[in-house]
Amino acid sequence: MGKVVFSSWQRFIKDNRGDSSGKQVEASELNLPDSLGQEKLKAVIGWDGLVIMDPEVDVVKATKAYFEKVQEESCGRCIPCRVGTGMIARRLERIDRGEGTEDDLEAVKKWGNLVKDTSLCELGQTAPVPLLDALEHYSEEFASKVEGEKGKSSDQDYNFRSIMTAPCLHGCPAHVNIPHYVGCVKDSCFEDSLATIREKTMLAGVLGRVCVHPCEENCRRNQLDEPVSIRNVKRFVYDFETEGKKEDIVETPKDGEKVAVVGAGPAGLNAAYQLALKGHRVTIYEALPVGGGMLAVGIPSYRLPREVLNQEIELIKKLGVEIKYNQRIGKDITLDELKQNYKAVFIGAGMHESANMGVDGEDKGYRGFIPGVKYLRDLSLGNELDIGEKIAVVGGGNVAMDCARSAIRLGVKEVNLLYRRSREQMPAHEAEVMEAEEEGVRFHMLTNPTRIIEENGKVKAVECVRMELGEPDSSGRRRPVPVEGSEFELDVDTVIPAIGQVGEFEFVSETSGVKVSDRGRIEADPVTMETSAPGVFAGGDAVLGPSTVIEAVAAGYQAAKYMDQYLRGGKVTPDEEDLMEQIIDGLGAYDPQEIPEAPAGQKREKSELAEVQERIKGFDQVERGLSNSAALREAERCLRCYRLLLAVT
């Protein structure tokens, strides 16, 4: 295992130079890998300091390389960063060549402090941190180059790999360049903002409405006031384009290979989109009569209007992607046939079946017992629904909220939501919970169904038991346990369980070479998305289980990247970006304890909601988005928290 010779990361100094006891800190203790690909990791230089693993590494040369990368990334919005880092880079180059002077060393230190204290964004504010650490703790190495023979430099060869990140960008599973697209809105460059999003996905309008925005949890404004409303800014640029004009999508030349995609959900759509951009001929096989997967049949239109989803699907099709609807893999065409007819296959099938509750009577086929996924699918496809006047929805996630809020819009007089834990433990987004309450959903917390009660084959009531919170379970949450003697009956016409989803992968035959885990999920490499069968890739729900839209989008992007690599070279290996991401994963791009040096108290712009009495009348969109002026004000709140990381191998 690799040892840490020196580290100043997160301001904790660990100096083990000269220590031969073997008790040095392991690289793994800092969550760092020993190597990147086939090369030994020698040092890491970034926004929070230095980590040196190889005692022979040339710190001066590495620091110089770091500032050369900073110069490439500096945007020029402020003079200290653009000019100052350039001055530092040039003087470090002179020092590294053995042509530097004591004045150069003093200037580098002076400029480092100046850039750190006066730059307007995080790139400039953090770039000098490892330099100043190096000057303090590796002063002899710098001095030796100044005092040494002129014109001489270390002849040791290094590979320098760099990556730009930001806490929000890294928090986004798809790594959309959030500071850039928000910054474009700040500059009123709305088309450039949308183009930045579309580098990763066509589904800007979809994500601008239904993304669970993990990026906002990583926003450094959390420590000052409130996170930037990143999702609403994304929606704004999509809405601006749609209201002003239609984006002209031009089909790219198709000089690549024939590729099949299973499933037209967010993972499949994004994989197809990226593959089409790379010149491949893509055909999607979709079991449903519509595109979008769970976006189309699992999310009610009051949250995601169908015209938004359909418009973005049409733009993907304009790139030359063909979608074959009503084509169920394993029935209409087999996976083995896809492997024979196409150079590569991506499996992006979703989880379209409801998980069992494990209560008495749920498997008896009673009228009035409708699994949540089926209920939402029938609703979305316009199939007839007869759920009566009183219903019980079981669950505490977003799907449960969708089921309950949809029932309100169907005119159900009493909608009960049963959840076995406390409100604080509900996995649903807080806004969804609050809006459900406003619309009249009755919440029964710490309540669990135990039996479906029927009369003449029709649901009559549901028997429930009160729960209390006991010791923490494997998830870290306190385990709900039944309260003895607390059983009661709730009269309802329909019970809708929404406690989870499962997938059906019977189409994955033994001859396909694709492995399915004991948990009923397809096994695929978490980085390259390649399965055990060469040329077959998988991602999204098929691999992760029920996941978010943005996780599915990210999987589609990753799969397309490595499918293209496979199609052009016949093999798959992690690229430089993903190798660097594992370092950021270990070090962490966001520190919730850090207080940014920026003005606090800037109010977050809220998306206007339709009035409660108006929205429960039908399935019109509830959120109305940000106005032009509100979007500009919200974009102004972004701190532009770019950070650079350099790895030395």
Second form
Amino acid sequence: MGKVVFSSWQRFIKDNRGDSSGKQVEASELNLPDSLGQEKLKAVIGWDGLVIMDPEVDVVKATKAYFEKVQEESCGRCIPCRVGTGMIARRLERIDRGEGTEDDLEAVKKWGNLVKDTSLCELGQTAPVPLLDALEHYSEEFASKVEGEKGKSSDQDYNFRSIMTAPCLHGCPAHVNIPHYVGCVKDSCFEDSLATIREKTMLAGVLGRVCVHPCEENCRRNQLDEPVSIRNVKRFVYDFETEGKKEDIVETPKDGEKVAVVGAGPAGLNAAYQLALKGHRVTIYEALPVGGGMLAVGIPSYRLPREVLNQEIELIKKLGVEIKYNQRIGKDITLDELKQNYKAVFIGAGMHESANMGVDGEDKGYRGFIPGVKYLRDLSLGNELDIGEKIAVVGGGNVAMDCARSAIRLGVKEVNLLYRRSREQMPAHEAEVMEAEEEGVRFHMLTNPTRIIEENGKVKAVECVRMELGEPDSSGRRRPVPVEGSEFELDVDTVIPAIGQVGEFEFVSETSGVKVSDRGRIEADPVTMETSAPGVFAGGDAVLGPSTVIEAVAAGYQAAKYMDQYLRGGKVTPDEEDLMEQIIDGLGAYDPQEIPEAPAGQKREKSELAEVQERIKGFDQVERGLSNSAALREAERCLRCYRLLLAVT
Amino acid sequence: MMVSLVIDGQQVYAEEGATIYQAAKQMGIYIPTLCYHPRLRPLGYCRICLVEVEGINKPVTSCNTPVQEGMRVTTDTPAIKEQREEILSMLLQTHPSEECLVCEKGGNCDLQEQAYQMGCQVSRSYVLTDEVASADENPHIVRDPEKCILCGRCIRVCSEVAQQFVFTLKEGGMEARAVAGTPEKPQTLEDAGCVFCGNCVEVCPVGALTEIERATLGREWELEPVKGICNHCSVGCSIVFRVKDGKLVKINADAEEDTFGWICSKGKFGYDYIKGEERVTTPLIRQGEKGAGEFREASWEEALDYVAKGLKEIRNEDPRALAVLGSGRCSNEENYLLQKFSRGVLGTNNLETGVHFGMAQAALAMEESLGVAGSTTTLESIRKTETVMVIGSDMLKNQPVAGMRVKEAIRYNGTRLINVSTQETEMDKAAHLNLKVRSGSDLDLLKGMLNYVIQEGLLDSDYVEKYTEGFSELKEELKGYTPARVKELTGVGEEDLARAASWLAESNNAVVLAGKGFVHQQPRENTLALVNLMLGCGQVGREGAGIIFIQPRSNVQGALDMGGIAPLLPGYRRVEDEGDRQEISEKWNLELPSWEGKELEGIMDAAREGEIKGLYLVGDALETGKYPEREKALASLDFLVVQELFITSGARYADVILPGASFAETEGTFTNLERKVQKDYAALTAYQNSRTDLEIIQDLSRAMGTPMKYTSAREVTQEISRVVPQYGGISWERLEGGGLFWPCPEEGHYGTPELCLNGKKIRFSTV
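Having seen the form predicted alone, please provide the structure of the form predicted together with its partner chain.
The complete assembly is shown below, putting the previous chain first.
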């Protein structure tokens, strides 16, 4: 395990030079890898300081290299970052050449402070941090160069690699360039904003509505007031550019290979989209009669209007992607056949079965017992549904909310929601819970079903038990335990369990060489998405288990990148970007302890909601999105927290 | 809501949402700025406007930081001052300050000003990082990227106002540039989609964007500013002529902060014609064949006598053989005097002074139905409207500033645009819904839309009940206009019709902008049907809702108000009405003909048939360049007097050409498409031996033996305010402070930007 010679990361100085007796800091304490691919990691320079892992590293040179990268990345908007970091880079270059003076050192320090205090965005505000650390803690190295020493090494001795990141961008599994697309809105360039999103995924309109927005959880404004409403800004640019206009897309020239994609869900669609952009001829095999996977048969249309989904699927098709509907792998065509007929295969199958509750009677096939996933699917596909007047939905996640709120819209008189923990512990999004409550869903917290009660093969009631919170479990949440003797019966016509989903991957034959884990998930590399079978890649729910749309989108993106690598070069190795991402994964791009120095108290703009009375009448979209002026104000709230990381190897 | 804060120890109250900069400014506290521009959303790029806010350990930019309750701001601590100076010094390192000597912007450069105020040391170590491509072949704008300070204003004005997105920021530290096109592929302005509206030049704080034409014609401080009203289209933008030594150097948008408007390519750069070269400099009398275009120079005296004699001869025989045509670009005063001369001196009602026939019919239909002979609302109201329907107008091409206003509403207010046109227009791209109609089928479309509104229960019944009458008859009449039939008649699909109609009906506010194409055929019927539709949708009579006519020329509205068409007398009195005629006759102390006169097309026909023998043609009324067939009519005349700046194709047939003056040389009032009367000031004196139309008409009248006694245009305006009731309260003094919307019946009346229904019942028309 590599040692850290010096670290100022997170403003915490650990200096192990010249004192080997004290406790050495291990690289692993900073979650840093020892190497970058095949090369030994010697130092890391970034927004939060510098970490020196090789005592021989030329810190002056490395700092100079860092500023040269900052100059390349500086957007040029503000003077301190555009000109200031350039002036610093030039002086550092002169110092490094051994031609610098004391004046140069003074100037660099003065400008460093100025750039840090007055720059427009985080790139400029953080760039001087490692410089000032180096000037302070490696002053002898600078001094000796100023005295004319040429330095112990040349540029050729090092490889410098850099990556731009931002807390939101890194928090987004798909690494959508959020500061840029929000910045485009600030600049009125909504079209460019949409194009930026679409570098990563076509599903801007979809994600603008249903993304669980981990970006917002990673927004530094959380520490000031409220996070930027990033998802709504995304929705806004999609809506603006799409409303009333026929968005057009030009088919890309296809010089690549034939590729098969299993499943037209978010993972499959994005893999297909990215592969098509890269020139491959993609065919998607979809078991359902519609595209979108869970987007089409899981998420109710009041959250995601089907026109939005279909419009984006149409655009993917226009790029030259073919979708074959009603084609179930393992039944209509086998995985082995796909492997034979195509140069590469991506498995993006979803989890379309409900998990069992472990409750008496759930496996008896009573009428009135409808698994949540099936219920939502039937609803979306327009299949006949009879759920009666009183129902119980079991679960506390978003799917449970979707089931309950859909039932309200179907006119069910009494919609009960049973959840075994407390309301605060519900995994569903707070807004979903609130909206469900507004619409009249009856919440039964700390309540668990124990038995399905039937009459003539039809559900009559559900027996429940009250729960209380005990000791914390492995997830850190207090474990619910039944209160003895608190059993009661709830009269219902239908029970809808929505406590989790499972997938059926029987189509993954032994002969295919693709491994399926004991937990019933396909095994794939977390970065390249390659399975144990060369040329077969997998991602999304099939690999991760029930996960979010944006995680699926990210998997599709990654898979496409490495499928392209495979198709064009025959092998699969993580590229520099992903290697650098791993360093950021370790260091973390977002520090919830850090409070930005910026004016606080700017409340976030909220999407307007349709009136409760209106929305429970049908499946019309509940959220109206941001008005144009609100979207612009929201964009203005963005702190643009771009930061640059340089790895020295 | 008001927010209270403390700036430099002073208690300040500011509107919620205001910025620190605005709050400080309002208290007279000066904060230096560079990238800030009052009409653009703040950029926050230059960092010069930094201030200290208590509780925040870094300075913040005052231009884009909203005020907050209890905020404590200090604008000028030593640290802040030093930071500002340091930043500016950094900027100066990248600016070729030695070129200040010869820079066109010298003396009016924001960078120069700030550097001077802060006492910055100018660095002589200016080094440019790499070669900057500046070659940009275009007729209007000089780009000097070396001088660009990347303030971001041009990029912003182009994406925010013009929305052409010509400029983008090529990123990369010191290599960053504002480029036309994309960073990967810089283009010339033209290739990048520039329409040369010139607003980037207007906002550039330094010499990076300047006008080609003005090069070396004068230093900024030598240029005398004269306010004017742009004469290119009916929007009537406020402009500033910049004059040196009696010569026009350039034209700017009116940069006064409270009235600051934008400008377009025609307003900004289309003034070449004023400058001379091709202009007629002295009166000309024909020699040789008619139409040969051979003239000899004459003195004014000779020319005027010659004209008077020629006109008198025909008048004495039969005034019906005389006709007068004027231009929709002439001022109210000129139009007024021209029709007074025509009726009172020449004794002819054969008259059209540039009102544009279709627009005149539309205005009269508006008067008939709504009681106002023009637009019911203002361009400003577009900011408050949810749906705009443009019908028969390519505003982005022909009235660009109004077009920009529509695009701004789309981008910033979420306004939806329906574009009804017969052919491809520039508006197509901006529109959410394009309805391509068959030529001449507007009427069917409007009827179909209203019928849809009625049939689908979208009618604003309360409004119809309260403000209108005659609805049931109309409802019956429209029944046959089903979407299917309308599709057959117009070519507009049923779904599109439904969407357009529902947008108009369901919007809180909707505005219709009707252009030349709308009044091309059946102007009266179209207008009445449009009024019906808007009444049914409850969209007339308040701010943000109504009908605006996009008139083709700068003073079509004014010409009409002045009675510039055969059947009308000033102030919408009727020639056929004896009382009206009597009233005007008394005011003028002149005999007025009572017979029915001919309008432009009638005059042309009659000339061809030899019925009309003499014509007094002022300005480019006939557009013979565009309608060459009219030359035949001119060739048939016995006597043609042309008052023009140039020898146009029509002027070649003249017996006499009288050199007129351009709008920059004319003083007077103009009435724009919103019914707004504005004052135009003369920036230049009449070119060489030419005279203003006002002078020439008076000279002619005198030569004809009926002297007019106006010593200035102001006296004509005064007479107009006595004769035209709608202009009763309009005077030059009042117009100094900005335009007034007629009706403005008396002194002290604030004018009427919005038509108000005031509880009176409007009758649905059957058409």
